[in-house]
Amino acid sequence: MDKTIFKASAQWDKDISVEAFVVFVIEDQAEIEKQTTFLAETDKESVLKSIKADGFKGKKNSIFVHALSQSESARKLIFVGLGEKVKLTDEVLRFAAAQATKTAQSSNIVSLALLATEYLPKRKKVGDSIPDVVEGVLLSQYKFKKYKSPDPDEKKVIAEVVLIHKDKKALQAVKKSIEKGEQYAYGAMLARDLVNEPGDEVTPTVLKEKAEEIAKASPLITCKVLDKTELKKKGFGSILAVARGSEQPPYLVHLTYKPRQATKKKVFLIGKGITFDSGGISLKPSDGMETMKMDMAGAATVLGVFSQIAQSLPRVEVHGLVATCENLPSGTAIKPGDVVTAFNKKTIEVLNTDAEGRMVLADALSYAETFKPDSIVDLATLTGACIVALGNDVAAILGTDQQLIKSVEKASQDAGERMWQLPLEEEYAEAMKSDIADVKNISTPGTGAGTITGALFLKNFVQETPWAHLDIAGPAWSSKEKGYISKGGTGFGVRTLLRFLQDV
């Protein structure tokens, strides 16, 4: 995707040069008519009148379009609809910004000229706002064409959006909250992209090179990549039998980000990373399989987040761990009542293959404390009970530390990424136990609470350290586009990581 130009600029006049002015306004008529004083006067007049006859009211997801007179080249005014400012929100100002962007690239127009500092939300400042604007302009545009023929229709895309904010002062403090939003939106795009990818293009080969070419870039990431032989050799069990029934290698890929400023703080982002989920012998209905290139979205998530951390230059140290293969029926695969030895030694019954996420999860996480994090999230698509409980657009989090959850619920807010805690229920523990075994992959039929008990299973291989785990089964992937969520992959987690980090 062409990329599109944000600048910082104080003029707000009808002399700047671009195709059309927005204008966020609030559900008040005094404010409406007040953000018409920089028109000419006869334009203004105009506005007020089609205003009038249009009924627009700032109501919220509301737009008013309307052509300027008195412009040299018939330039435009979009008026987007906040609603009331008691309400207002970052995901409002996002879903806004998506607004105007797709309101002006329905009539060809390239450049903007954006007043989105008005009215911000409760305890927020322009700083904190305007990553919002930036995200909800960038992300509406992205489409995952590369496998499509060119559309002599297609839309352009924005090439330059001015955004204003009237204290000249501040106006290098904008400058740095647009280069955040861009962070956030270029590293949730490499997740869509790696995401909408088909199986047989982004292969857990392919993820281990994303993740060495991003270490390449920068001097402040590092790249070490267990193959399956060094994965055999150190006892990586659970992620070697996920990868039996496919030709594809696996592979545990660590990547390293170390701030210029020594630390001693410590941070594991850990993502599940199967390319493509056939349930192996417990293998799924051809239609549960049609979306299953986006097992790796955990993975993808990490890969997003890690292209951005040496631009957004978080304080602490972070590790990001891709454990990655396939999961296939063949005759070498892992079959129902098989007994595999995870890195952290425990034992696992395999009662279903299509329990996979969590095995190779397993051994992910016990290798991430061996180093003594002070703390570890990891990210999944892990139980289609999650998209039961919660829906499509909501992920669940669960984990140890009730701190560790608030900092991650507080960033996901800031990001619009919705999370719900569900209780990490001991008394079904119990029914996660093995005759045989440590550990059954899958708990008794009957048990229900289906994401509870995924999340249980993992517990049994992070001991110590605060942990949190997301299960972004139901918001990874999205079925129709949605404001600035693209049909497709999402990239959901990478907004909400980058936050974290800055805060941790």
Ligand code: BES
Given for the second form:
Amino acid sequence: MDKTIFKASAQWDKDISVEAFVVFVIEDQAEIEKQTTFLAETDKESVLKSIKADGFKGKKNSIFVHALSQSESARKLIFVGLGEKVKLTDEVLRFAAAQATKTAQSSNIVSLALLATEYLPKRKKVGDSIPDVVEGVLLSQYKFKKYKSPDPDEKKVIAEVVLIHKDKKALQAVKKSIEKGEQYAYGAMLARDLVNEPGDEVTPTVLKEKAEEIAKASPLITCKVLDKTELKKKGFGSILAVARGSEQPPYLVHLTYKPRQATKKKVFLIGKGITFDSGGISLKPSDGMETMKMDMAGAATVLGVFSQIAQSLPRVEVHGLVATCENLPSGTAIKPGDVVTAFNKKTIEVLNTDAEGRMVLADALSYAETFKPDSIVDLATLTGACIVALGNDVAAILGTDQQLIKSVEKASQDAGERMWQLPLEEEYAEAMKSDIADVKNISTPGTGAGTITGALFLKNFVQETPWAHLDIAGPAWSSKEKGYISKGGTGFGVRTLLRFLQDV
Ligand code: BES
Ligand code: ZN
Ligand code: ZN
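Given the form predicted alone, state the structure of the form predicted in complex with the named molecule.
Once more the chain from above appears, this time first in line as the rest of the complex follows.
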């Protein structure tokens, strides 16, 4: 994709030559009028007149477009409504930026000057809204086009966006904030690409190679790959069991980011990387099975984060584990009733081969524990039950440490990636006990609470380390386009985790 270049400037300037001015306005008549003061006198009059005629009030998601005649430096004015000032959030700004972008694109406009909004969500300081705007502009233009023939009517990429920030002294901060927004957006876009690729294309080997490529690009990142031989030697019986039905070899990929300044603090991010989940011998119904190419979204999120980590430069050591294989039925596949031994020596009775995500995570979590990290966050498209409970927009968060959960939640609010905590209800752990092994991989029928029992299974492979589990089965994939969220892979989690790592 051609890239959108962002620039920062301290004023609406005659020298800024763009095709359109974009102004964000809150729902307040006086404010709207104030925002026209930069226009040439005759333009200002006609703008105010047609705003009135149009009934534009600055309501959330509303748009007002006006052709300018006097201003030499732009031919169009786009007002985007933000709604009430008291209800302004980062997410409102992201949607507004996405709307401005789409409006411009539909008029074939490729350069914009955007009043880097003076309206800030509560508790924010100058420049804090810039990453939101950059995310909105970039992510709303994302399209997965690899397998499409070229389209002559295709909308042009916005080539240039000048962010105007009135405070001259803040320009440096604005530039930094632009970079932040770019990191969040490009990280999410890599995750989207990986999720959108067919299972045949993004195999476990391809995920492994992507990790190696990311490590190669920065001296701060290293990549260690545990291949099938290594996994066998070290006793990763649970990943190997899931992988057994497939011709594709499994991997446990271990990325490490070390900050330039030494630190003792270590965070592990773990992603479920099932590049296709057919269910295995407990085969899924064929309707909708094609979407199970997205069952590596957790892994894609970890790779998305690592693709930007050498730019975002968190102060802590960050480890990324990608546990990847395919889940297919065959003559060699694992069967319901089989018992396997995980890396921490716990035995698992496999009663349903479709509950495979928790099995690959079991090995990854217990491997992470051997490094004695300060915290572990895992992401997985783990349970259909999570979509029943929270729908397609909201992830579930569960875990053993309320402080860790709170800080992930805080980052997710800033990122506009919604999550809701479910209780790690100990009472239900009983339902995961097996008659013949330490645990079974599905709960006793009738237990319900599938997302919680899935997480309780995982808890067997975590020790004292503060741990948070994100079930992203719903929001990792979108069946429709919504503002800056594209259809298909969403890159959910990348923008939250990059923000989370900044604050730990
Ligand atoms: N990958 C699926 C979960 C899933 C379903 C993700 C729908 C995204 C959308 C997972 O491996 C799975 O099949 N889980 C089973 C667990 C059950 C057998 C206990 C499920 O949810 O049905
Ligand atoms: Zn499954
Ligand atoms: Zn799965």
